[in-house]
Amino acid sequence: MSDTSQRDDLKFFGQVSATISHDLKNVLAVINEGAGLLDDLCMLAGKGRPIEPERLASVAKSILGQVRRGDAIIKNMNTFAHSVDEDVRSMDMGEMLTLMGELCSRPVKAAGASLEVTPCECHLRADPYGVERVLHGMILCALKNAQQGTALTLSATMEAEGLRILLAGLPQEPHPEEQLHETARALGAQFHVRNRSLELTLPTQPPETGN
């Protein structure tokens, strides 16, 4: 792997964790809100102010809220980080698209737009790493053209060619870097722009590497 490569793939993985990062500072600071309002409540109760109990169990209820959403954006972050185990294993693709769909909602949200993840049943060996760095690659690039209210789809069918990857839904014809086409090419997966869609192929059998 090149020094360009290599450098690319700390970058793909910069730009999730960083993502993951300010998600959980978000639930924390959502938590620390809360429990400085309960403190706050337990300060007046000590002077003899009644409470009311509605008031506590919104408090209680906001903060297990945050704590279900930071478990499952931690259960997403391990998910991701296990993505490097193995170079190559089958993978339910239906999985991945919603875990990319997942970890991709805050540059989607920032950019105004919604992304549906289509469910499927699909099952591919492949790396598992580099088909995230691809689908991740893909959502952004159709991102930065994106308008408010800009609705993209992702969907994932099982064809003779392979498993076909659709991102459609884009505001207009998308022009992805080189860098999107070479990820591709080193899971020897066809990539193509078409129809104001991003398009993925993935073989059902993964490329030989030679050591």
Given for the second form:
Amino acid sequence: MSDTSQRDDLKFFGQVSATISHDLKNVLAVINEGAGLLDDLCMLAGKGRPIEPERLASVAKSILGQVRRGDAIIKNMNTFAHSVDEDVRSMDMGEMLTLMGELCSRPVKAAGASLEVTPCECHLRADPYGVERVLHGMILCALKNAQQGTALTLSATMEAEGLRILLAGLPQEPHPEEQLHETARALGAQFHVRNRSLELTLPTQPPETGN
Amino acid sequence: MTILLVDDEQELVSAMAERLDMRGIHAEFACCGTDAIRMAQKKCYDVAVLDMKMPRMSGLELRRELSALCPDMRFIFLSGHGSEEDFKAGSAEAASYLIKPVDIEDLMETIRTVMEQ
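Any chance you could show the form predicted together with its partner chain after that form predicted alone?
Next comes the full complex, this chain leading.
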């Protein structure tokens, strides 16, 4: 792997990690305010102001909701971190698309767009990290020209020539950077821009690396 | 003194507003830049506490819009990261800068400080 390619690989890992850390910081901030509010209410109760049980329940529910949110973020982070464990493995592509949709939820929201992942039951044997990287690149490419209300859909179907992943709903024809094409080529995939969609066709068997 | 809290995390700003109210500071909140601007068009707040990274309109962009509406408004930025880049941008634009999660007493102290400036 060249120095540039290695750096791009690290850049992708860094981008995803930064998004995760930002999301976790927000979870902690909400929990901090919720716990602080409970503390304040208890202090006021100690001074004779009654606490409404509904108010306590509402704050507790908010904190529990944030704990579940944090747990989901950490599960995704763990799945992402383990994607480099094996060079090639069989993947549930429905789970993979959902993971990448969730890992990209912050940039999607920041762009004022939405991303719907269509359920699928396809499996593919490929490099998980490479697939994550190309999906991440496709989503960011789609967001470049996204507008408020842009509704993107991400789906996968098994075709004769391989697993076809379609990212549709782009407001205008995208112009992917060469790096995205390179990432797709490294997976032995065909990558096309068609009718305001990004289309990736991954081979059912990973390419020989020659190593 | 009236404070405007702006963050896309609704549960965060609603709890923060309630806690400031308990401490004698009236606080109102918005969850996006558009709502914050709408609120500031109706009345001028003394201090705005803005999340730096919000969807569609960042805290820095919102600060410029709010300053145009209320030139005397003071600003405090909130950041999840506390990165060097955020710190420089925040310091250049605002009177103060806090990193999430924020201790309510630190926020109170920062509000007092910016009001005295």
